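What follows is a single chain, given as structure tokens, in the form predicted alone.
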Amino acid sequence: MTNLDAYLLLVLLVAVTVGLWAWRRWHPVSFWYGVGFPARVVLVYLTWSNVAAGCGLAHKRRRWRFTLDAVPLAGAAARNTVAVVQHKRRMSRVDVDKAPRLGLPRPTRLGWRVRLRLSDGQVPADYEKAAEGIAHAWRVHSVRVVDVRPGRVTLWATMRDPLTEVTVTPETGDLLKVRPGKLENGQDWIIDFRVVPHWLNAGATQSGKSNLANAIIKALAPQPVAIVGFDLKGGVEFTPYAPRLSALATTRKECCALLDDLVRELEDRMALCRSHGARNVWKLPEPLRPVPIIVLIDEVAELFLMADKSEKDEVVRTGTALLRVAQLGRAFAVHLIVCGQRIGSDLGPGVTALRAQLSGRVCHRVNDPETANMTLGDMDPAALDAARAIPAETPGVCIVAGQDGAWYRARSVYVSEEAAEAAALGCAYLTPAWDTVIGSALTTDPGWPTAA
């Protein structure tokens, strides 16, 4: 090779770095799908034996091998020399470790999903126990076990975290639809109260509960609902929102009232619709179609906390009031978010109740494990472990479980008291009166979605 062939060569090498280089800084999907994806999938290929070997999957299984064996020597070489043995070539049936089938894996905008065949004996939970060190060797992110089927696991390898920094918009244009932010697989988190009523919110101080209340509020301002708040802190965390809000209770007596008042609307509503032959308000006529109801609840255990005997039957009546809202709600067009730090069956059996009416769980970082397992823990066991696992750094990362049945590391995009109040205020002209939402039926405005 002369010097110009060298010389060539060389530029050609660098031509090539700085082109993939560019291609990937500006153009990173098609980067991903052309020349990643498909690197990604050779390694996978070639390494899997190794990969499944070393985190216990592999089975033993008998097969025909060439071994080397030692043949004992006979004779006069036995005895005049130091070698009694001599190796020999055979064939012969030995233990080996025979990976699980791995199908072919399909790309995503994160990473990829590939489907594998269980070996016998094995669960799912092999997987679930073995997806970090599968993570590590295949230098991804994160791993996880997805869409288990009889005999087949799904693992879905993630390249980079997408809730390093989440950019959306919490308004979705939708009735009774919001965006709080994104999930781990980088699709957007879609809250859609149509589909799942009810909401419980746990997570500590910090945690980014009080941000997820901020988004949601953010959303629906501009919808046209009437927006309730239950307030058991004197007001501090939704006085601000007032503008929006169709009516505010800050202390337990206000609560019951307004509990009162929410039990007679669902009845009406009832009567409503029974009296037209539809089995929800969604099957009214649109004139008679009364105005959808958000109730949010912040720090529930308040509701549930008793200084002496003396408060047991106002408790009662509390928790009985709220558990018809949320068994009943769903129908008639009244949703629950329910909020709150400390979230355990030592509050009573009402709070137990509760927790089986709210299908939506979303468990921020909590600083004792009962309420982790109060919010995740009769859902699925991997679900609890990664809540636990959530680090301080990363306020308004959470675990959600409820939409589709599945449960997804997602984090809610920051939205400041400054931003969720200014929404509140320039949407204060959208909120109904209170005395006007439960003494009539108001009809949303007809340039918004219908149900089905």
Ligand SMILES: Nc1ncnc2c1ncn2[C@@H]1O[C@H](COP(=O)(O)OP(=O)(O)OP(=O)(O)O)[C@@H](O)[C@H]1O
The other form holds:
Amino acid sequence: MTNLDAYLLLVLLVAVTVGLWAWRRWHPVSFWYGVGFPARVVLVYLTWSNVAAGCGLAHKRRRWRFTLDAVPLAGAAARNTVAVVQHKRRMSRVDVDKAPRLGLPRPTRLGWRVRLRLSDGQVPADYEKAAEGIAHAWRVHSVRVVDVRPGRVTLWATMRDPLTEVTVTPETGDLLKVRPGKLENGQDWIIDFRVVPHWLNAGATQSGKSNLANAIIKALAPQPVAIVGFDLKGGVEFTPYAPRLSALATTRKECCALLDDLVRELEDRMALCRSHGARNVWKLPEPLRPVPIIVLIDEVAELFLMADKSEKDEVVRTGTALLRVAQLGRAFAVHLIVCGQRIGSDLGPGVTALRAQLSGRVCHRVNDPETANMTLGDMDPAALDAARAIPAETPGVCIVAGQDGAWYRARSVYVSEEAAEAAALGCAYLTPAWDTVIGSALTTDPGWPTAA
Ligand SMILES: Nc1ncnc2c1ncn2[C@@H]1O[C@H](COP(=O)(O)OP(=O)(O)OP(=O)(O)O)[C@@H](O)[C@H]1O
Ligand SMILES: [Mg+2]
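Switching from the form predicted alone: structure of the form predicted in complex with this ligand?
Zooming out: every chain and molecule, the one shown earlier first.
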């Protein structure tokens, strides 16, 4: 090779490197599909046997292989020398590691999905246990088991956390359906109160509970619903949204009165449904259907704390009324969103029963494993581990579980107090007066709202 050839080769290499760098820098998406993903696929295939063996997913099979066996020497050589063996190549049956069969990886925006065939005796939980090891071996942010079919699992590898930045698709305006953020798999996080009527929103301080409440208020504000707030932090959290709240309780006395109103309203709705032979308000003719009520409770522990024995009766009354609202609300369009740092039996006798009624669970970052256990209940242990692994630097990240038992990592979209306040103010004309709500006079028929 002449000097000129070497020089040209060097220039070519530099040009290719700079070109690839620029491609990646200016158009990362096409770079990923064109270069990054194919390179990863090759690497995954080449290393899969080792990775599977290292993560305990390979199983032993007996196979015919050429082996280099040691054969004892016979005769004079064996007596006269220290070398008593010689190596001989021959076919024999030996144990070999056999990795589960890997399907064709398919690219996603942030990584890839690959389907695997389970080896005999394996269950999807084996892959959930091995997921962290596989993520380290593949040098990716995380690996999750996302789709389980008989005899098959799909692994989803992500290069970076998809929840670092969250933007949401605009609301569709469906009644009682809100999209407060994104799920880890890139889909919208949908809270549909008609499917999961009550939600528990738990987490340590500064973990993003109020932000989620803001996102829900902002999304519900343009809908034909009545929103009521319980804010025993002296009203500091919900007072800015007062224009869109039909009622706001900031003291224990007000809470008791508001809960009594709600229980009475539920009894009225029950009587209305009974008289029309309807099992729930959604079976009523539209002109008669009462307006749905969303009850937001911030820092639920405050409702149950008592400074001295004189408050005991009020606390017991509050707990019982709240439990009744939770039990009856499902059928009669009264929905609860209960926020708190902890919601366990240490708060009072009725709390465990209340928690059991809150079938939607959102667990933000927690400081202790018990809170995660309390919130997510006896879910898949992987969900509890994921909740405990949420870092403080990503407020709003949470584990979401619906009543079907499936769980997701999710993040609420950032909604500043000002944005939620502006939404509340902008939709203030939709706020039904509390007296009309509890009088069952207000319905969701197309003419709503007539009075604001
Ligand atoms: N989804 C999010 N994206 C970005 N930042 C967020 C998100 N959620 C919360 N934050 C930030 O974290 C901070 C704390 O959030 P938030 O007030 O909702 O916590 P909290 O759990 O209600 O705390 P506390 O228990 O003290 O009331 C907020 O000031 C906000 O800046
Ligand atoms: Mg808060």
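Computed from a prediction, not measured in an experiment: that's the story for all the values here. Positions refer to the first chain, counted from 1. Here the rigid core means the biggest group of C-alpha atoms that line up within 1.5 Å when the two forms are laid on top of each other.
Taking 2 Å as the cut-off, check whether the CA of residue 229 shifts that much or more between these two forms after a rigid core fit.
No, shifts by less than 2 Å.
Is the shift of residue 199 between these two forms large enough to count as movement, that is, does its C-alpha move by 2 Å or more after the core is superposed?
No, because once the rigid core is superposed, the C-alpha of residue 199 moves less than 2 Å between these two forms.
Is residue 430 one of the residues whose C-alpha moves 2 Å or more between these two forms after the core fit?
The answer is no, as the C-alpha of residue 430 shifts between these two forms by less than 2 Å after core alignment.
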